[in-house]
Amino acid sequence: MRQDSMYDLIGVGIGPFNLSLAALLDDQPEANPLFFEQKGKFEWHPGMLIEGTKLQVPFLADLVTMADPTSKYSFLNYIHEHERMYQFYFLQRLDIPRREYNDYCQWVSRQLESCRFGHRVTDLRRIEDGESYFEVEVRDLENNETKVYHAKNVILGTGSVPAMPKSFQGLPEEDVFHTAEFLRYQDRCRKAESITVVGSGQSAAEAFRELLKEQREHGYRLDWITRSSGFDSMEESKLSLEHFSPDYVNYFYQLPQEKKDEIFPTQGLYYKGISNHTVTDIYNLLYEYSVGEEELNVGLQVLSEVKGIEQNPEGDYRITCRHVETDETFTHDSEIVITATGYQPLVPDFVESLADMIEWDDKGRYKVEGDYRLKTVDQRNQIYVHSGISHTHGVGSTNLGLAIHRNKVIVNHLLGRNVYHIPEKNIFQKFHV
């Protein structure tokens, strides 16, 4: 079925980044956007919405506040509308529960007519028909009806998907799974005799902490294996946090791509380390459990790279590891194996139909303009992008606070005027000379 309306912008995916953009554009009467998400409602890492986990950025990094503190879609207005202002006032915290952030985003999404959930974008084509535009094919997953929409511009906000090593794929998913599925299989873990977490980032630490809290109650053996040299804390000093600023984005963007590729791998602790409070929680539990015990039924193994996994005849799993410094090989058996092996950008299949339009670098990555448009052979219609841009815009590309700055830039470009002021200086230090 043809849709004759021409939208200014169609967004693919409704995670926090595109939801923020939808909320900001909702206050611009001349804008005519539409956003699609295949999930039935907004969900932000539902498998890791563990009680007690906190957002790793202040609540000011909500969907709108850092662009427009007066917006009705702010977190503080969410608190006000739910009559929880005094409770939040007495909480005296900048960080908020992760479950509350998800609930806040759902509250915003329910108010935005531009957001369509339960709709999957199945194809995206560039059309030349007197004028140039994008044709977007969308399937309504409730009635399986397909419609075609037209847009002058599109924005890809498809986020990321769990990265599972090949050797872990194809095994029973209730026994070997990614941390993204942790809550789904938490009851299964409680019935196991042994559990092993593989990985060393925040997700690994949160899953391990939750399992450790219940370990003595359920009696399972609990292990944590990482190839890293230690269970390192995230770099959270105030001046280090200034790497998550528009100033650093601008500095990083202007570097040669070769230099960017050299710098980025060295910055893991800015975004992949474990928050200090999580490390403290784990250590405190281990210390308490050690009182009066000869040996804990818990193991933490560093410097150990997992090389493969196979199922034993007994039904559990044998993990083969290599010590990265001594080159020794050893095995470890476990009934449950949870991988915290990160995420990778999701590049939808329909992007292939635009491959001739998009410019790619020599490593097969998007080339991206400073204002978050894909570099294309024809700039009459824009493809804005939220994910898969760390190689061009740096360490803060997945940061919730910087996403607001990105959306300010996108809104200004899309509407052709300075809707939002972009300050030239936001931090105390300088990254350039």
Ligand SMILES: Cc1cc2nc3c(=O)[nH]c(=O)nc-3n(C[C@H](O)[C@H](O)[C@H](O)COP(=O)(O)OP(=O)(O)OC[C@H]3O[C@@H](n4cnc5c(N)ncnc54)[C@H](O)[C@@H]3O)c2cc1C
Given for the second form:
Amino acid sequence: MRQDSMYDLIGVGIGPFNLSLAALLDDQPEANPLFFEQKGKFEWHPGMLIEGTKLQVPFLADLVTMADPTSKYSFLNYIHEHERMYQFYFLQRLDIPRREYNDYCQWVSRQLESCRFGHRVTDLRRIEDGESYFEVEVRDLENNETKVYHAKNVILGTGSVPAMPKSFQGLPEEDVFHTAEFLRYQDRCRKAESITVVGSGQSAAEAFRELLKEQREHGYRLDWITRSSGFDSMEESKLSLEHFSPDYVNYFYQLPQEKKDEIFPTQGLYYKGISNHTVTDIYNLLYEYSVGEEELNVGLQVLSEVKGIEQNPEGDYRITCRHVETDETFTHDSEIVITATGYQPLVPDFVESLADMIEWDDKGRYKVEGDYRLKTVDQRNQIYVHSGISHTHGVGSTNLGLAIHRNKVIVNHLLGRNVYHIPEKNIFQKFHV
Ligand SMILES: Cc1cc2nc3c(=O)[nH]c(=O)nc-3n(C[C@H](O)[C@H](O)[C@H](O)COP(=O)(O)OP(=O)(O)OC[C@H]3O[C@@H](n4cnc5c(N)ncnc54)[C@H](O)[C@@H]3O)c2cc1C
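Return the form predicted together with the named molecule of this protein as a structure block, the form predicted on its own having already been given.
Expanding to the full complex; the earlier chain stays at the top.
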């Protein structure tokens, strides 16, 4: 079924990045956007909304405040509307619970008429019939009906999906699963004899901490294995955090692509390490448990790369590991294996159908303009992108606070005027000479 309206922007996916854009555009009467999300409602990494986990950026990096502190969609207004101002005031914290950030985003999403949930974008075509526009095919997942919408521009906010090594795939998912499914299988963990977490980023640490808290109550053996040389902390000093600023994005963007490809892999600890407070919680628990005990039923193994996994006749799993420095091989048995092996950007298949209009680099990645449009051959209709831009815009591409800066730039370009002032200098240090 065709829809006759011509939208000036259609958004694919409603995670925090497109939700922020929808909230900012809601204040612009001349904007006519529509956003689609396949999930039935806004949900932010539901498998990791563990009680006690916190947003890793200050609440000021909500959906709107960094662009417009007067917006009615601010986190403070959410607190105000829910009559929690005094409690929040006495809490005296910038790092809000992750569950509260999700609840706040849901509150915003319910107020935005431009957001449609339970709708999957299945195809995207460019049409030139005198006018030039996109035809966006969307399936309503409730009644399986497909409709076609028209838009002058589109924005991809499809986020990322859990990355699971091939060798872990195809095994019973209640036994071998990604941290993205942690809460779904937490009860299953409580009944297990042994559990192993593989990986050493923030998600691995949060899952391990949660399992460690309950380890004595449920009596399972708990192991944590990583190929890294340590359970390294995230770089959280204030001057390091300045890498998550528009100034660093601008500096990084103008570097030659070969230089960016050289630098980006060295910046893992800015965003991939473990928060200091999580490491401290884990260490405190281990210390408490060790009082009066000869041996803990817990193991932490570094420098060990998991090479394969197979099911034992008894039903549990045998992991084969290689020590990355001594080259020794060893095996480890566990009833449950949780992989904390990160996420990879989701570039939808339908982008392929636009391949001819997009410019690609020699590694097969799309090229992206400084203002977050894909580089296209004619630039008549814009494809803005939030996802899969680390190779062009660097380490802050998945950061919640910087997403608001990105949306300011996108709104200015989309509406063809300076809706938001974008200051040149925002931080103390300089990255270029
Ligand atoms: C557990 C976890 C915690 C994090 N915590 C922080 C933090 O504290 N601070 C920080 O700065 N960053 C954090 N991040 C990184 C980042 O901010 C988040 O990943 C953020 O969710 C990215 O937002 P997004 O809008 O790009 O994508 P997502 O939140 O991944 O949302 C993308 C949405 O697109 C939908 N979608 C995909 N394809 C289609 C389609 N074809 N049609 C319709 N819908 C589609 C998906 O269903 C999904 O809901 C965290 C990441 C993880 C995994």
